[in-house]
Each structure stands twice: as C-alpha cells, then as structure tokens.
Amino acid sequence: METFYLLMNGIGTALVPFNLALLIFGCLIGLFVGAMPGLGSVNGVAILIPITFIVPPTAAIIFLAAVYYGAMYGGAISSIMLGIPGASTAVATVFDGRPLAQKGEAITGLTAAAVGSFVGGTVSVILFTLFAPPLAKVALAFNAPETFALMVMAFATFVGLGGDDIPKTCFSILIGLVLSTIGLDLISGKPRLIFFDIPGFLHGVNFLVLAIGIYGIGEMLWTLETTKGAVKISSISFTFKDVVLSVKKLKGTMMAMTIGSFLGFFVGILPAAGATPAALMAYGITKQLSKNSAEFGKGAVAGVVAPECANNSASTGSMLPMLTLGIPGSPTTAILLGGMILWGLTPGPLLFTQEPEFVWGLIGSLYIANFFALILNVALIPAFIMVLRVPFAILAPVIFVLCVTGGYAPTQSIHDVWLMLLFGVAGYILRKLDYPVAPAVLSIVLGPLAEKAMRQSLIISDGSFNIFLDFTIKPIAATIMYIALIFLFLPLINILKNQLFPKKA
C-alpha cells in the first residue's frame, strides 16, 4: 500500500503543468533523435544536459528520461521506413520492419513498433515498480561468468537467424567476432589487427558504421541493382481504420511481447549490457520458439514487436541499478548518472528514503511517457509514411547522406566513413552470394563483452572452464550455459530429424 501512495505522488509530480510540458516535449525530441541515424538517445541525452541546469533536479530528470524513451521509440522508424538503424537498439527492428514496409505494409509495421514498445515500456515500468530492491541484487549476482553465459546464449540464438544454411551462419558469426576484436587488447591494452598501421582501427570498429554500412548503403546498392533505379517504393493511404487492422493483426504476438518484455528488463538491469544486446537476443529466442520462424526476415510482425518490446523494457530496466546501486545500466543511464551527481544527488539506496519525490517523480513520468510516446507515434504514423511516396531516385540519395552522417557521427572520424562505405558493398556481395549479414551486425555488439567476461572468468579460475559449466562453483552461469546448449542444438536436432525422416509430399 505504500508503494501505491508512493506511486501516486510520484504520478501527481509528473503531472505538475510544468512538469508534463517538458515530458511531451522530451517525447517529441527522443523521437526525432532516435529517427536520425547516428544520434541515438545517448548523444540526444548528453547534448541536452546543459539546459537542465535552470530546472529543478525533478523536472530535469523527467525531461531527460523522456527523450530516452522517445528514443527508443523514435529507433525503429529509420529503420523501418529506410532500412537504416537510427541507434544500435534498433537494429533487430531492420530484419522485419524493412521488409514489412518493402511490401506494402509500413503501417503494420509503424504500429508494431508503436504498440510492441508500449507494452515493453508498461511491463518494465510495472516490474520496475513493484520488485526494485530485490531485482538490484539479482543485478548484483551478475558477474563476468554469468554475464558470459548470457552472451553464450545470445550467440546460440544467432544460428537461428541464418536459416538452415548453420555453415554460412557460423562463417557469418566469425567474421563478426574477428572485427570485434579490432583495436586495443582489453587486458594488455596492445594494439589488435590494425591493418596496414592505420591509426583509424585503434579505436576499434564501430557498430553503427558497421550497422549503417550493411543495412543502409548495401540495401541502397541492392535496391538499385534490382528495380534500376525507377522504382517508386509504395503509394500508400492512411486512415485509423488502417491503424485498427494494423493492431488487430498483432493478436498472434502474444509470445513475442512476452519474452521481449521479460527478457529485456531482465537483460536491461544487468550492469553494462543495455538495450541492445537485449533487442538482438528477444528476436533471436522468439525466432527459435515460433512456429512461423520461416517468415522472420520477410516481414514477420512478431520480428518487429519482440525487439521493440524489449529495447523499451531494458530501457527502462537499465535505469534501476543507476538509482539503486549507483551502477549504470547502459551507456544513457550512465550519462544521466553524471547529470544527477551533477545536480548534486547521490544515486544508491539511500536515494529512495533521502529523496522520495525525486525517485518517484522519474518512476511516475515513466508511466506517463510511455503513454504521451505511443500517442505521438501513431499520431505522426502519417508524416512518416510519405516516405514511401518519394520515388527512389530521389530517395537513394537522402539515404546516402544520411548513412554518411551516421556513419561520421559516432566517432567524428572520416575514416568510419569510408569504412562505413566499405561495410555496404560488403554486405551488398553478401547479399548476392545469400549469406546472412545479420548475425555478423550482431556478434559485433556481443564480442566486446563476452570476451571481456570471458577473459576476466579465465583469471579467476585459473583458465578453467569450470567456471561456467560446474553448478557447485557458479550455478546461475552453469544455469544459463547449459540453456544455451540447447538453443545452440535445437536446429542442429530439427535438420537432422529431416534428413532421416522427411515429410511425405
């Protein structure tokens, strides 16, 4: 009852007239920032920190969680509309929404996305509610071992992503994790695979560059070769009878927005893992359990709502070691930390009793945004689908601009671009020989992490691997390792079971 009383308040803040102002208008910022690939809500989150200096710490921090959430909400509109990834946590988003869009039905997929991070927005805020304390130290349990694990888990649901072709998936998988590990030796700090001494691979291989590269310049380049160049993508209507049909057709991603959600604020609590790798890994697991997982990569509605569902949760999931236990979740919250040291708060678990109307002004704002979020998203659904009525002549170019800018942005190096340029025509001939890119976009994101986690494992124990397979020593990691065995195999089992007992015609 009193978390409810709290809550309450907490909502009552958030609705203060002032308040609520810069809660819509960080809604519609994190939009547009999360549309622009190269931004993202991190570089929306850091830019803006200094205009909250002449607002009370409360309204700062709602203003700022709102164009995180309009973020993650804005990300998959890039994607969806152009192929292009407005931030890393909207990649997934591209497998499906592209294709959804490429086919007539950009407004499924608009609402999908809508509606998909509503739910995972609500679920998390709910969790979030409900279970802080408990859920920090499960947060506080995760160490390198079990954090290796979770990424062993993710890589074993890649191999579902590539189809049955496992050989050019793995291939894929590989080449991924070699670019990876480009730049400084986590441990040593020596330099790794800088070719031909160029000092641009020092800082490593970004993964937007990488993201932008495959999914903007190499569709651009697809595009082009098999419509010549005179294709107008789609002249579409917009009515709300079409949003209606659209949500109708989401009944069958019941499955989706449960382990997108769920996996997501889980995935989001974990120190340093964030919504990313929580986006990749929803879509991976909801393509292995589908009983339609042939129509992921065509336009799947449930490829769309799984990582939106869960980019949103983790999101939100992310912000709950920063105020607990003072650790940031992601990159974003790791900003807003400083923003709140800034404004001279102490983050930990003395926050909740020494500033109440602070912490449960943000957790009230959040129910509050993720509503104001989905509203504006429908409601600019119509400003977004005149993309498709530009022809692609005219279109292509815009696209190139734009993956130039977000391929310069992250890094502000001109190096990254001509990478970026180098990464489309690759992904262009990938394309053409019918490997999948996508699990090499992902292991990109995941290599970092799990060989750190990895390496720190190996130190602790010596260089066993009993680390992460005997229950008696790490149990949670055993737990998930284990889980990940069995991902890993279950394709291997159904192709198998084809082979020696194929369906009668």
The other form holds:
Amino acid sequence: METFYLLMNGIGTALVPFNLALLIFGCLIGLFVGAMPGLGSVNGVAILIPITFIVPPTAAIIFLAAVYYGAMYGGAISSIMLGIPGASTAVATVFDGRPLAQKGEAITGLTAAAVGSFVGGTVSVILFTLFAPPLAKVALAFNAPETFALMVMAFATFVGLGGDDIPKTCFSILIGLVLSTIGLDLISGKPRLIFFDIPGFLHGVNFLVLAIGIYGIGEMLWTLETTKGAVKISSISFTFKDVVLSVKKLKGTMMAMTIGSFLGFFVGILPAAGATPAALMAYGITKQLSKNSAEFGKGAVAGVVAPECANNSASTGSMLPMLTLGIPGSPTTAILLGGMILWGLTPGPLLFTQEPEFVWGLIGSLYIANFFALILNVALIPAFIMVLRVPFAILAPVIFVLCVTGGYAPTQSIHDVWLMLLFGVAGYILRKLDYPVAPAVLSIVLGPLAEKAMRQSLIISDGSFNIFLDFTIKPIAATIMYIALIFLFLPLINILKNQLFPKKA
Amino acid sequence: MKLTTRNAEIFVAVILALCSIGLMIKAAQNSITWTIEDNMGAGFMPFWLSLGMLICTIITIFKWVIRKSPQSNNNEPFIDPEANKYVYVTILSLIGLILGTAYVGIYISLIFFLFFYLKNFSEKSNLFISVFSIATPIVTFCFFEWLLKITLPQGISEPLFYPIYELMY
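Same protein, different state: after the form predicted on its own, show the form predicted in complex with the partner chain.
And the full complex, kicking off with our chain again.
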C-alpha cells in the first residue's frame, strides 16, 4: 500500500505542468536523436546534461529519462524506414522492420515498434516499482560466470538466425567475434590485430560501423542492383483505421512481448549489459521458440515486437542498479549517474529513503513518458511514412550521407568511415552468396562482453571450466549454460531432421 | 573468366580462407597459448576463432567442389550486367566522398557527391540538384555542429568555418 501511495505521489510530481512539459519535450528530442543513425540515447543525454543545471534535480531526471525513453522509441524509425539502425539498440529491429516496410507494411512495422516499446516499457516499470530492492540483489548475484553463461545462451540462439548453411552461419558468428577482439586486450593491455600498424584499430571496431555498413550501404547496393535504380515510390497512405488494423496484427505476438519484456528487463538490470544485447537476445530467443521461425528475417511482426519490447524494458531495467546500488547498467545510465552526483544526490540504497520525491518522481515519470512516447510515435507515423514517398534517386544519396555521418559520429574517426564502406561492400557480396550477416553484427556486440566474462571466470577458477558447468559451484551459471546447449542443438537437430527426412510436398 | 555466381562462390571462399590464415598469423604475434599460471595469451581468442573461420571456409570450398550448395550450381552472372553501372558508380562515388571528406572536408565533398549522384541517377532539373546539393550540407552542419556540438571533418577547408564558429559561440 505504501508503494502505491509513493507511486501516486511520483506520478503527481511528473504531472506538474512544468515537469510534464519537460517530459514531452524530452520524448520529442529523444525520438529525433534516436532516429538519427549513429546517435543514440547516450549522445542525447550527454549533450543535454548541462541544460539540467538550471532546473531542480527531479525535473532534470524526468527530462533526461524522457530523452532516454524517446530515443529507445526513435531508434526503430530509421531501422524500419531506411534499413539503417537509428541507434545501437535498434539493430535487431532492422532484421524484420525493413522487410516489412519493403512489403508495403511500414505502418504495421512502426505500429508494432511503438506498441512493443510501450508494452516493454510498461512491464518493466511495473517490475521496477514492485521489486526494485530484491531485483537489485539478484543483479548483484550475477558475476562473470553467470554473465558468460548468458552470453553463450545468446550465441546459441544466433545459430538459428542464419540460414540452412551452417558453415556460413558459423563463419559469420566467428568473423564477428574476431572483429570484436581487435584493439587492446582487456586483460594484458597488449594490442591485437592492429593491421598495418594503423592507429585507428587500437580503439577496436565499433559495432555500429559494421551495422551501418552492412545494413546501410550493403542494403542500398543490393536495392540498387535488384531494381536497377528504379525503385517504385510507395504510394502508402495513412489513416487511423490503418493503425487499428496494424494493432490487430499484433495478436499473435504475445510470446514475443513476454520474452522481450521480461528478458529485456532482466538483462537491463545486469551491470554493463544494457539494451543492445537485450534486444538481440530477445530477437534470437523469440525466433527460436516461434512456430513461424521461417518468417523471421522476411518481415515477421514478432521480429519487430521482441527487440523493441526488450530495448525499452532494458532501458528501464538499467536504471534499477543505478538508483539502488549506484552501478550503471548501460552507458546512458552511467551519464545519468554522473548527473545525479552533479546535482548533489548520492545514488545507492539510501536514495529511496533520503530522496523519495526524486526517486518516485522518476518512476512516476516513466509511466507518463511511456504513454506520451506511444502517442507521439503513433501521431508522427504520417511524417515517418513520408520518407517512403521521397523518390529513390534522392533518398539513396541522403541515406549514404546519413551512413557517412553516422559512421563518423560515434568515434569521430575517418578510419571508421572507411571501415564502414569496406563492411558495406563486403556485406553486399557475402549476402549475395547467402552468408547470413546478422550473426556477425550480433557477435561483435556480445563478443567483448563474453570474452571479458569468460577470462575473468577462468582466472577465478584457476582455469577450470567447471565454473560454468558444475551446479555445486555456480548453480545459476550452470543452469543457464545447459539451457544454452539445448538452444544450440535444437536448430541443428531440426536441420538434420529436415535433411534426413524431408517433408513430402 | 566470366564472373558467375558459382565462380564468385569459390573466389570469395578462397579469399576468406586466405584472410583467416592472415588473421591467424597476425594473432600469433601475441601469445596464443593458455596456461593456468598465465591465463590466456592476448592472441588466444583471435587465433582459435580465426582457425574456426578457416575450417568453415574449407567446408564451403568442399561443398562447392561436390556442388552441394545452391551457389555452386548457379551459373547466372554474379552481378546483373544491367545493374553494374549502379553498383560500381555508387561504390566509386562513395570512395570519392570519403577521400574528399578526409582532404577537403565533409561539407564540400558532400556538395560534389550529391551533385554527381543526382545528376547521374535522377531526372531532376539542374536547379533542383544544385539547391539540394548545397542545402543538404548546410542542414548537416547546423545539426551536427550547432545543435549537437559534434565537429565533422573539415580538412583543408577548416579556416572557411572560423567566421561561422565566431558567430555561433
């Protein structure tokens, strides 16, 4: 009852006209920043932190959290409309969002993303409200072995992301992992794979460079070849009825919503994981468990819903360790944490008792921000679909410009722009030869996390792999590891079964 | 040799196999061993992962030899001859854009890139193409430099922007 009372107070704080105006403004800015390739919530929040010094801390956190939230919604827009991930968290949305738009179902894709984000956001805020302190303890129980086991589970789901050609899928996973090892070795500090002593490789390969290259430039080259530059301008129209019809298409996505919301929240609360791995894992697992897994990658609505639920859910989840333990769950929450310290607040267990107005104002604002972000998203769908009416001859160079600026912005290095072009051309050629490219993108994201967790674990265990497999040593890690093995062998068994006993037509 | 999909499959697989070997050699410049005392060498992960890549490409080559994969049986041209122009011109113009970005700066190279691209692939008037080619870099500048405070590469054209920065700050 006390929680309910505190929550109502928090919602009341968020609904104060000044705070509400900041919240709506923050959502709008977030939508825009999230939709710009190469920029994400982390850029938006970092740039806007100085503005918050002129308002009280509660209003400041409401504003920045709204930017964070808006960016999570916005990332899907360019993923669906242009095929370029607006933010790292929206990489998985491209896999099915873009094919949906290409099939003339952009409204369905955008609605699925908006509704998925809303559901994921709402579920996670409810979990946050009810279980914040115990969940923070669960997050603390997740150390290196458990994190590695979770990463193995994610990799196991990737095998199902590729086509039937397992060697090509494995190659894609492995090349992503190798690319993720470029740069300085985390443990010894030694440089690895610094080709031709080019200093640009020292900071590693930013996965956004790979994603924009493959899905931006590679996709455009593919489109230019298949259409010979004569892409038909979509005459897609928009009415409120279209949105209602699109919402009806979400009926069969309950499993995707559940997996995305709960998995996203759980991955979000783990320190240093964040929304990007959450979205990728949710996509992989949903595809594995779906009855229509063959539809994934070709415009499955569940393929948009799952990652969008997960990234929004994870963004809320990542605030939990930030508030309760003072540990950021993602790069954006690390900046928010810095902001809290600058505003004179001390994140940690005492924050809930010492600054209830601040904490519950933030939690209340998440409910409201979620609602307004949904409304803004749906209301702006006509503006988004106007992109599809732009003649392709004009849209194509604009997308290339976005790719170049998007590839440059994260690290501000021209070296990354060259790499992006290389990945784009390579991705185009490999895709033509039926090499699945999605597993490479997923591997480069999770590779560093997995390597770090594995090496830390093996240092703890004196090199014994039992730390991952023995229930008596690490029960959580062992449980996840065995589930991962099931995920790994399921598609292999299915493929073998189909090859040995082909279905009769 | 005509570049059919079948030829491209083996050509790319061999290139990837060579790349995998190259990666293994490069990774072996660091320690690739793993002992309990010293834990993993810095080259351990990239070396063994590259070996995995090599094995995968060898399987692909083997499947090509026994004509097991769909690509190994496809004698269609790898890139549609009628679409060659679009693919090659786009790649070359992007190389030009990035080279130009490094030397004369992104804003100036964007003007040339957009003008060249639109002139070649669109049927718009010269006036439209000119206005669009100049307006896009201006919008890009306002967004990145003024709104986000992210400086994009300006190369030798950097002094041209000093008066604008003085106005902005």
